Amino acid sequence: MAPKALDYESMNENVKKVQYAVRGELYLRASELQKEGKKIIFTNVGNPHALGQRPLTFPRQVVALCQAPFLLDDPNVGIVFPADAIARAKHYLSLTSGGLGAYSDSRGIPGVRKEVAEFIERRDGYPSDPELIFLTDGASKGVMQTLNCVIRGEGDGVVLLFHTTWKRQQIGVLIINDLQQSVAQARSKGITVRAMVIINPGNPTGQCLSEANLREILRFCYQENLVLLGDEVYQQNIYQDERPFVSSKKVLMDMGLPFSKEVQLVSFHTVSKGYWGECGQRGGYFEMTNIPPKTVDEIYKIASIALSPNVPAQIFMGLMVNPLKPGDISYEQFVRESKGILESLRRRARMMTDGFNSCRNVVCNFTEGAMYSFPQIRLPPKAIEAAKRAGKVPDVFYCLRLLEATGISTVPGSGFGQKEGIFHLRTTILPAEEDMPAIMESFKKFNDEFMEQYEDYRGYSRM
């Protein structure tokens, strides 16, 4: 009998290709062994709630009421909800055309973007068109959308900027040697580049660009006729006060003429990062600098044939672009909530690199920003062989054994297509600040204990 049209033999050869390692085999295993009954930390995606972060209370009281409108009409109301939350879900709703259960247009409720549009005004100082941005569900569906608009075939291909150990009077200058390498050795092979992808503050390295790199980026774009694709979901997620976050889009506006007007740029937040966290809620949003109407016309058809992104997911986008200000009731609470998860955030990216500082064979920058420390560890020669015996890439071999010694789920380096014979992985930040302790000593542990079972001798260098 032929093989039918889902069984895995006969089924779309590129989805078996495709590989995620943030959610692959690291991932598979601690699930197994979570539900085995050892207690599993997971570490290997940016997910602030399942790891105890608290979710902000002003926003949540908005958007209960809002699914919930006849509380609204209830007279005991504002003796649970304060007033201002009861005036956001008053307005919300009546931007919508039948309250959250309803489509809305398929580029988000325009008052929304609208909103959005304001929050990009005041971050930039240059003007923000409410028609060039899209509401998502999620920033990763705007980056689908946009991709699928990109990528026209197999001979086409996408640049992606990962930044990590660089000098810092050097970083401008070997982002573009690094850059022109990649871009020359994809043409060399018959690919076509045809955009970059940028993430800043950057995932998985947790470090940030500077104005000067942004220049230089968007330079280099404009040379290679490459449409930028900047993920700042992160903007908000700041351990340091030598690197601000800037936007693409100011440091676009800011060069002028040419690159002002030439630079294609599309760009991407999220309510699932900050000190929002809201992951499961599904919200972001792409505004599009220099892309033509029609191209507009054609990403809008494409979103429509999805008919509507998840509207409380804009409504929390809304609330996140447009805060409370000073004088609101809740406006005190709003910024202790807020100020408290930053803070702690910064108190553990300091936890963590000295942690992973302290262990034998292990180097990390400071977490700059983002959610993510990306330690570099020193693989001892029979370690490497070892993996390769067990028939795995030697960063998911450590991996691998870290997970089945401390329930610590980690993500290899080699997912994310690190320099051949240097290894790393990914961590989040996130687990709670009190237990950030015993989780670094129990990687300490093991750390230490596996290096001394493959090294040759004590003191191996740590570079």
Contents of the next structure:
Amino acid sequence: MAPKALDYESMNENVKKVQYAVRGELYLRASELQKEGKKIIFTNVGNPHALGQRPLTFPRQVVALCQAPFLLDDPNVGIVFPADAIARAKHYLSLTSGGLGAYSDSRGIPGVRKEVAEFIERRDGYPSDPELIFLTDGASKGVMQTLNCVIRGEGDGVVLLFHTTWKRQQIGVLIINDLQQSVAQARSKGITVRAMVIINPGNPTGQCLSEANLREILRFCYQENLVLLGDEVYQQNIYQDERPFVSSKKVLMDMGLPFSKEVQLVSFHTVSKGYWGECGQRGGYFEMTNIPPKTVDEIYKIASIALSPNVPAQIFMGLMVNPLKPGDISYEQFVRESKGILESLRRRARMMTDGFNSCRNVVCNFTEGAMYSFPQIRLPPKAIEAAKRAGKVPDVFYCLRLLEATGISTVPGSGFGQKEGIFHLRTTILPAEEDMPAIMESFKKFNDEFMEQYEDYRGYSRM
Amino acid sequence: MRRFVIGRGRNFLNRSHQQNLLSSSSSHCQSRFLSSTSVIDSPSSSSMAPTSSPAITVDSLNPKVLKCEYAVRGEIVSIAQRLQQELQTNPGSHSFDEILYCNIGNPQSLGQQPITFFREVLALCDHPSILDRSETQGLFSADSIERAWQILDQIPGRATGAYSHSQGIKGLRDTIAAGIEARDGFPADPNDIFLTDGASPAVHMMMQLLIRSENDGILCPIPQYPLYSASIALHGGTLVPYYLDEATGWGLETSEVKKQLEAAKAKGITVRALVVINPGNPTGQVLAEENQRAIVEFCKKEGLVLLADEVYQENVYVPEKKFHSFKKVSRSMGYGEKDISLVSFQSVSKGYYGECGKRGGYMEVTGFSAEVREQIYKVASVNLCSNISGQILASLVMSPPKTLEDAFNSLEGITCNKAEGAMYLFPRIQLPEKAIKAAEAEKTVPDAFYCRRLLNATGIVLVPGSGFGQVPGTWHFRCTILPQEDKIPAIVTRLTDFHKNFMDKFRN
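Condition change, the form predicted alone to the form predicted together with the partner chain:
Next comes the full complex, this chain leading.
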């Protein structure tokens, strides 16, 4: 028999190189343990509903009605669904070309894209063109499509803004110095640097970039001729008041000419995060700024091969950007649910940060935004050696031990990239508020015992 | 008087297709690529002028993107959309009143109604909190409520808004595997199933794994659904065409495939896989089983991965043809995991369900090593998971409510001949001794005893076979096939439950 066409050796090398730690080694080990009956707390991925966050009522009502439009003709529908949900369902169904079961325009339903444009305009104070907004099956697909257009081969580079433990005042200068160094280094190796990615609010760091930061970054992109990819999926998750979210687009437009007409920007958003947390719907969009029409055509061509993004998620997106207004029947309930979630997230952000900071050899910046806590774990040399002996990267070693001891499933910092010799882990702030104290206690117990085990006491007397 | 756009369109398409074949040349793209790699000198932080034209222009895009084409939504559709707008703003501006979109398999945009049961279940899964309310029973059918509960119980925390396992929710994969087994008569493993946002992303995943460079070729039928040519171009591979024979109803000859394979090899191409679309798109042909066996044999011998696009499996319109999955054909030839690498694609977009907008589908992956499987999982995990509603729909499509006849045949001790005409089913039931004795004790004929107990337990009214006459010692009952389609699932469920309890009580 001839050798198999697809075996590990003959596979596309690029696939082999791919790493995705969020559902990698730690997650797989956690799933194994779960099957064996161990209670696992999955804090590896920003997946709020999996940790008990309830979906917002109104959008679910609307989409359920859109799924089953025959209900709209039933005289009893008003007993189970409020009038504004019924009206909204009719509105969205009228925007589709045959209901939820028909492929929409490959860029998404025009009426929904218009609602997205109006949202962006309200948020930023600058006009937005629905023709430059593409809905996608989650923001991830949009990111993949964009990178696929930008990257021609391994000679092309994309700058990723890494987190560092910056002192607040120094951020502007520090970022640019770091960036200039990285870009120069890449170019000296013959790499054409094409794009830069920022995640604001940051994942995993949660840091919110200030307007000044964004201006520096945009200026840098202008100078170095980079397209800026602005991942803004956590824009609703802000837990401090000093630095509210401001979009890259707004800052760019504020900067005026020549920047506002020259800097190329692609901005991403989603229904998976914020206080919606509708990860399972796979709904997202990207907005293009200063991308030439022929390029937009090519991006549309690629979108058309996938035919269309899923229609139910497009309706979730419409509902997210076009929310209920005071006076709507369901408004009060909607506000109550939303505020409840956001305020709880803020409290949990604080609880986790404080909890980590109370642990030995752990330092944790406050989670200003997004959904994660990214404590730095100062691993003693003996622990690093033990990790080497076990054939594991040090933070993987630590996280596996944490998992086995407490059932807390995190993502090692190496999955996100970190400076040499500095270790972190990422957890979400999503476990239920009432479970938080126990989780933090469990972590502290494990950590402090781990540190005790691996700290070098030679030459010190033990108390 | 109406002139259809498509008539003109067909000619236009043919001409533009030919133009595309002539003009697409990688060297053209190559030179544009080379001219655009401007190496930027060290930037001076005091200078504010950009060092060259915008980063992303058509000239500097990934050439693979530029190379790929997708005619289904290409130029013609853009023109059609413009014409449609013109008709709206200026009625009578053309010699036709409306645009008729015959370019794409998008049934519900042309008035096909979705299957009510499916939509009921999906609506309930989208808004599960109404399941706790009694009023919901007035709006939804009993069986859709039951099915929704069943599905929600398979989803951790009943959270339909959470990312699931990257291959899709386990319970739904179990259902799909069972559905594949029922269809083919050969077992299916839920761990072989990867649920995706429609079949297309699954195709892309496989192309990504298989194509290392333009020296890797994928055999594709000509004519083919342009997803394949587009995907191969995007991933930088080479499409190796094999021609279907129009004269013989678009027949697939392995001799032709072999010829193309050899020609490609001679050019230095490593051919990795064979794509077969069955039933065919755009040709509409359904392969004969012996043809399929030849294809399986061919792939096994040549070490090719068989990529079986089977999304139209429920669209077979002629009585003399039947859909056979390539999995079934391979297994019936005695070929298992070690013999043939096979990927089967299915979708919720076609069939009688036509749920294109939902983006639901899966690939069943068999005959690959564990390391390859790990890599497939890894690629799937980067996108986290496919949309949950689509996953649910895929499981519904692969396990639709049963017909009455199917239901009877699946019950212990009951066999049922097919209803070829009239309006009835006349299943035969083997009543256990204990039941016959119990009937005699109540001075009732055994089949009437069964029917009476069934009525009292479920409200279903049948006619005992003894009313019609039957060979002595055999028992039957007559059931009409008239109940409304949407009531049948409930009847099947209640009947099945009753029968199980009856047999548990009276089994010898």
